[in-house]
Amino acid sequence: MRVAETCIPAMTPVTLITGFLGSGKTTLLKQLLDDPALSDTAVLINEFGEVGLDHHLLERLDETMVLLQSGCLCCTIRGDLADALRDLLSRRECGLVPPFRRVVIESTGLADPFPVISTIKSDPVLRHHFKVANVITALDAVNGLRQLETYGESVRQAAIADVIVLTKTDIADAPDVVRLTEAVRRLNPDAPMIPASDTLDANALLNGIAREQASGFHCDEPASAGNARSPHGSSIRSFVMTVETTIDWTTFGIWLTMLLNRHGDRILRVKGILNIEGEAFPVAIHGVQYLVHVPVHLTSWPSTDRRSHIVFIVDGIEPALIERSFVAFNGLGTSSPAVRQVEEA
């Protein structure tokens, strides 16, 4: 691949593929890399020998880097992720590797996705060259429910996902798939769930297009997400806060910034559609722990409901705490009916 053949974007999108041990991440990665649209992709994995992509191997560039038959560049992460990304960036700028236009990172099965996202957002070099596209979580249809009930890592991987790919649906019992889907929906009410057996649009998945709906934001309807705490003590739950009045954008921004600064490690996700004072159409917000994406100004309302709906996925925080904070900060009064919290019993 010649440098002239690829237009390198100013901000290279990064997709994280995560999922618990045995969830089928590697199989999913192989499936995606078979798509010619991803021939200009750099893949970062923890140990190349464990991933089993050798049938794609075309050329070894050095002890940690190989060029795959598909045209993708595959690297082993043997140290810090930030170092690996900076090294890739440097090699691309010097013309020492194919001019990749996107990066895919496959995490270990026991990894919390947030540190990867945080690394890209906070590193002084990386944040000027890379942007997070989305998080794809592979979820095992056979063992996924047990893993969600047992391992906090699995819960966090599902809760933080932009897209969930259900693997092994061909060998799973249909009732088990239904129960797993219901459990995931209590954790993550609106992430698209796609069977791996379907024909996957790799380009859409890796660039975050799959999570968009006609409104431009996937959380169109408020959902009663319920209590996702498992019998093994996980304290992760989802809830929706509905605001009856219009919201002052400046005040809301200060409140959210302060909330995440204080509790960001326990707020896995916040997203919603806001009725902003003085705006004809809603504004969509989306944050992961301490990080908040650029707000999206929608061009229409998704329904006749003009109230603001904010979905929280939290770990160990009582919904009432967030509600009281919002009401007090926005001067709505402690007994104001302006905020309604929806939570399943």
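Residue numbers count along the first chain shown, from 1. Owing to the predicted nature of the structure, the values given are computational and were not obtained by experimental measurement. In this text, rigid core is short for the largest set of C-alphas that superpose within 1.5 Å between two forms. First, how it differs from the form predicted together with the partner chain.
- A displacement of 2 angstroms or greater separates the C-alpha positions of residue 244 between the two forms, with the rigid core held in common.
- Once the rigid core is used as the reference frame, the Cα position of residue 308 differs between the two forms by 2 Å or more.
- Core-superposed comparison between the two forms: CA of residue 260 displaced by less than 2 Å.
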The other form holds:
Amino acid sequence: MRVAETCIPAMTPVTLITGFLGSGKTTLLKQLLDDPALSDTAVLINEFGEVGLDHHLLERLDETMVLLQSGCLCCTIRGDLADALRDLLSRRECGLVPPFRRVVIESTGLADPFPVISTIKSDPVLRHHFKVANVITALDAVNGLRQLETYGESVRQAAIADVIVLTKTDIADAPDVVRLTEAVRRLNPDAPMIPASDTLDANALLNGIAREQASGFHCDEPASAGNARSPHGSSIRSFVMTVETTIDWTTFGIWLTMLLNRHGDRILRVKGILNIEGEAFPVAIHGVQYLVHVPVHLTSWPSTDRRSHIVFIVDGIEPALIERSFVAFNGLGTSSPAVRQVEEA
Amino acid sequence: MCSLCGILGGNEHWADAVARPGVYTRNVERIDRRRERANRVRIANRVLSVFGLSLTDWQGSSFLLSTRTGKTEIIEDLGHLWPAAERLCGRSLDPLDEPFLERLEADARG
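Please supply the corresponding structure for the form predicted together with the partner chain (the preceding block corresponds to the form predicted alone).
To see the whole picture, the full complex is given below, headed by that same chain.
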């Protein structure tokens, strides 16, 4: 039996769920697996035993793959992630598994999310069939701040996140939650933060970033620099570069590729909405370290603000130096954008 | 097809994205594509000249990156440009390097 091709998107979106050890990502995953919204989803997890699927089980397809009552396909990753995804793709094409329309991957607690994203974007087979839709990071409201201050992995997971789910907020002290929120905002000013709850909408969570990209650009006001502690020393920071005039696209491409080629390991994220010279509507860009997603041409401006805003999350790079470099390069293009302000979060 | 690895389609670079709904690219009409390539060569050369390198368009499909002594590499897109430039130069090309920025700023002032 061959799966009807109309059921399957040309590029299957992949969501990565990450979070430090004990951050509650398995609990979050359990909750998502209960949701009928995941009926068309293949979920790759580390270990069946951790999630406890027995009461959801409909059929065991083989030792690494089970079908849940909701219709969700659940697989364990044995060895290489790329092999697991290729195997899933092959089985779907052959009609051996239900025609899933998206993939959710649970990463291990100590994993840096970047290699997973890199695998999907650079593998010669996977990059033509899967696209990274978003990264959801579970952050423990009780221990999260200590983890951010102690472990680089935790900082990178929070910095790369498109959506942050605050877990254990029911048992955390309110001042701790406020301090954690401030610390996260300093690291990642533009990721929506939502508390984990019994009513968490899986569909909204998994599709959230797509909606955000379609509607424009989200960025909270940078957190006050007053009493928020800077997690993990002070080397990782975020800032928003605001450009008053239009940007020359050709020059921007040359500048950003040169910047990421040399400093991609220290530029954890770059995300922005650009007012491009000669274009009526803005262009959204989104990059994680060395990888930049294809630019999205928005169909409207999210507000009356026509300035370009670019959020950088960097490790040990001076914001002023990035700004100076940006201005110097743009001086070579047809327009000469002036950076009015660099706001550090 | 990539002549080295034999893979169809090659890698899509974000600055040369394939035209499709919702994606911003200048890779649509032939005239736009050629104009964009000409602009890219012109602007990239102002940066590369600081390092003694030059870029030329090759048949509208690739670029030739050369040193002043004629050592040349064929590159496909901006993703390949900077690693190739560093190989040919034998040093890292850092857009945050202050002496480099001073040269660039002086160039922009004309």
